[in-house]
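Only one chain comes next, encoded as structure tokens, the form predicted on its own.
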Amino acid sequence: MHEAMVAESIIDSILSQVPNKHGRVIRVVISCGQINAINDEAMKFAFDIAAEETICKDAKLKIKHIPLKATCENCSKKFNYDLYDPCCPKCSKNDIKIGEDAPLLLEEIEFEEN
């Protein structure tokens, strides 16, 4: 369960970026690509555990999955790649070139001031 290491890293990043640690974090948004093996349920569980006894306790974690981009080598159509339907939506061929997967990013931190 690498989600625990990712969650701890996110909490460490938040704590290192907060100039004064008097406010409370109420919402955190991260994004990741489709191939990145983040399980939403495991990630939220790990985040809640890592956030205990920090200003992030009880913060809501939102995970945005960035679609993987692909280009059809047959008709040149660019589209969001679907892992469960790996064919071009225009010509239905599966001769496609897959782009880079989006990295895991900490996008937003929302605070509630005391």
The other form holds:
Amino acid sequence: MHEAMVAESIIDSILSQVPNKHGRVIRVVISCGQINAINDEAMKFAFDIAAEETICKDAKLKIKHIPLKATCENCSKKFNYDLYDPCCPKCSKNDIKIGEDAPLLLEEIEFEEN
Amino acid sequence: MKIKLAQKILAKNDDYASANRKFFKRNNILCINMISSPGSGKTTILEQTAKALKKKIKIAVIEGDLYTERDAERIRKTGLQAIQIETKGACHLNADQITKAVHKLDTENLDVLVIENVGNLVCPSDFDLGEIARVVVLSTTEGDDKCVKYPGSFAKADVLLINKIDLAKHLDFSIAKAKRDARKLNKHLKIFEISAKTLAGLDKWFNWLIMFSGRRARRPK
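Structure of the form predicted together with its partner chain (previous: the form predicted on its own):
Everything in the complex follows now, all chains and molecules, and the chain you saw is the first one.
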């Protein structure tokens, strides 16, 4: 479960960013690409465990999934790539150029000071 | 108070990976990150590769497994250097583990370094180790639907080795279907059909390795 390692990295990043530790983090927003294979349930479970005994305990985790962009090399149509049906939605060809998958990003945290 | 960060979560891993890649490029080492399910035959492929190529190019192996030194021991028996990383339960290797393992290797005149990642088609694909090329192995005993079920590993690879082709006739595995599915995800994928047991098709894999190994870069002009 790579989500465990991702969760630990999120907590480490937050702890190094929060200006002072007198307060708590109540909301965390992350984003990820399709190929990052982040499962929401596993991610939230791992996050809750990693957040225990830190200022992130009980923080809500929001996960934004960024679609993978693709371009059809036959008809130049740009579209969101569907891993289950990897064909161009316009011409049905599968001569497709897949764009870069979005990286795993820590987008935003909401911090409540004491 | 809302704090906007837009910070890469795996930044620490990526920093190590980029330092590793610089080291490999500077030293003309073709570093390969080998990914597959458990039991696809990665170690056997490496044993055969070692036997066939050890007199032609200098190869070393970093092994990743949850527990035991077994794979490293198998590789050492072929005469190659091998370092074992025991992840103690983690499902993938991280770039900092590679940095540490590389320090334990004799990298002088090394042409190829193969990292045999933990057997898992999901998690390893997310972690850049600083490799120069990524090789995914799919064996016929696993079923021909793995490319569509685990797209990440195939979409990010440079080479696909379809192993155990000698068994395909006994199984419901369509090599053509697996290749078609893999190419849909990654049309630049180089595909070799091999059997590490019968040695069928391995010559093409060996040629690819020699072609892209550091040896070419070091060869006097």
